[in-house]
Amino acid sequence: MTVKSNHVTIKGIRDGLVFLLDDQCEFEELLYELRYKLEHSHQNILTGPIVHVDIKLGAREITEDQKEEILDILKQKGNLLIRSFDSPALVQEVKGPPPIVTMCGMVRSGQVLHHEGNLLFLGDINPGGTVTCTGDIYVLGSLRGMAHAGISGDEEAIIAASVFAPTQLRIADVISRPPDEWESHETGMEFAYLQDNQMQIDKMSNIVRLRRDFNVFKGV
């Protein structure tokens, strides 16, 4: 098979080679031609002594994984030493916390609500009801049942509620029953978290101490 396109141009310079990669074609097509030319062209250069290589991608923006794909192809030729990799921008793949999924309703006694990830529940968790998540649990309503966050072992998970009066809390493997005074004092917006493997309860306004990526309103 003959590759007739010119998506990959290899130019010799005084101290090495420059690979000019087309920034308009499909990425897979670019990879195919790069492999082809390394196997069938410039054999006198690509099989000789160490050669320094500069890679230029024009205006093409690529991800870290795509960059590695290009480098892996070039590394198959043992005498090519990558000196520079010129791209206008490397697209950053977001690897932050998963998004919060919103659900609404009511979890009654005997019912179990399970969610993979972070959950914002609009409604009440009644006594005898259970909500479990691999991530955080936020209840915009009354939490009067059992809540278990970070069930896969995430010790940084938190449990928060507008009316915080659970019968039992669990974060990762740590279990805590509420103190007796929770039954008598006026409940409010609070959240639970782990500190030194112990369950801690704090006011919702202090949640930013743990979630420093939250935007904070400071007024004017």
Contents of the next structure:
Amino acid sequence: MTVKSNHVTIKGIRDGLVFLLDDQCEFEELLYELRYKLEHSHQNILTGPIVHVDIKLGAREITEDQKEEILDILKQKGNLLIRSFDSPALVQEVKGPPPIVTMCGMVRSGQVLHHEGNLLFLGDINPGGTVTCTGDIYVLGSLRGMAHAGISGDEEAIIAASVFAPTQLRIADVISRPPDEWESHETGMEFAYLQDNQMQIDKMSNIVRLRRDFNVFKGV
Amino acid sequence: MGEAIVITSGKGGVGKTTTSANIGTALALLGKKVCLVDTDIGLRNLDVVMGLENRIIYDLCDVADGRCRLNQALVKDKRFEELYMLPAAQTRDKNSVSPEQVKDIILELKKDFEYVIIDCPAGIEQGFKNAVAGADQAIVVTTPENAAVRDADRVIGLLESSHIQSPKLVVNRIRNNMVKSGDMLDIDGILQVLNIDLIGIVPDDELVIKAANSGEPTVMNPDSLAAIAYRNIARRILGDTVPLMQMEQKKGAFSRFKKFFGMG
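Shown: the form predicted alone; wanted: the form predicted together with its partner chain:
Below is the whole assembly, all chains and molecules, this chain first.
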């Protein structure tokens, strides 16, 4: 099999080599081509003396395991010394809070939607349906099912919905169910949060009292 | 090539079989060539509701296992030339046929019939998978109870994640006086939760029970409100625009007269 597409580009710079890895193709395809190029290259730069290598992944986000896979292939050539490894996933960790991811659809009875991070959900969550999230959950629609925010223990997480009629709410390890523990009087948008390990419900306009950082308006 | 429509609900006892029998008969009444397929193996009822129980010779399992040809198992209706039924086996269970076998049978039926109406068993297990396998469209039946709506929601979720894209809804056994007094879920409330297209509302009607017991689909009786509702559903399946039936009780001439003078 011949490799037609060029997902792996090897460039020579003054003091070494730069591996430009395409960020659009499948990861497996990328590994295959990298392996192919290293094994079938007749240029002696890959077999000669020790060369410094910079790896650039473009916009591709990879896991630690995938990073190991790339490094393992390069390590097979004893003369390649990896100097740097650029990938956005590794850079992002220093960047601050994770962004909100938007999803839309409808969570029906028996369906489970799980998300790592903060979730903005456009649509309804029906009774019997479940949404779990490591961060906050914001629902533009009716929340009639179960919502669990901060599933890995984040007590700061909140749950907000346009129509707030859940069968059960969970934040971190705290479970609450209406109407025994709290009753909704508001017709507008509401949110749930934890205060001293107790679930509290408030109208959306009061969210600024809970989280100062939400108030981005700093004008005069 | 005809169209296969599965009638399903998740919950039992909401009127899947009654709906199947009546929609099938109503389509035949409108001159279509229809085949009803009962996939409720082990608990077949469609033949009883249609009054064809004593005419069954072969069944779905016999066809699936190759013990007979498909047209040998088809039971012809006593009222309509162009209405047939493929009965389920009573002595077996749901696992005795596979979704692929049912799919092949439905495909075969679609060549000869304009509409194939598949009566689905309750539940979401093997029987449900068998019934859905060959269908192009689905009609979900629910009653105005929370439990039925919850199960309908579950089934709609399963249908939407299968090859069937937009299931239609029939709300069965609605009682206008109870809706008015707030003791029964209203249509808008059900639609808000389920969020799919409504294809018909069938009022609670004692004549349905009477008809089912005598093996004569209600739809044959033009005096029954439910019959009119089922006929309307059949027309909507054919693509006609039929307004939803007014659920108001018919008022006498006198009360209309009073209303005219502002007394009612």
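Superpose the two forms; the largest set of C-alphas matching within 1.5 Å is the rigid core. Positions refer to the first chain, counted from 1. Computed from a predicted structure; not experimentally measured.
Participant: Using the core for the fit, does the CA position of residue 11 change by 2 Å or more between these two forms?
Facilitator: Shift of 2 Å or more: yes.
Participant: Inspect the rigid-core superposition and answer whether the C-alpha of residue 109 shifts by 2 angstroms or more between these two forms.
Facilitator: No; that C-alpha moves by less than 2 Å between these two forms.
Participant: Quick check on residue 133: with the core superposed, does its CA move 2 angstroms or more between these two forms?
Facilitator: Stays below the 2 Å threshold, so no.
Participant: Please state the CA displacement of residue 74 between these two forms in angstrom, with both forms fitted on the core.
Facilitator: Reported C-alpha shift between these two forms: 29.8 Å at residue 74.
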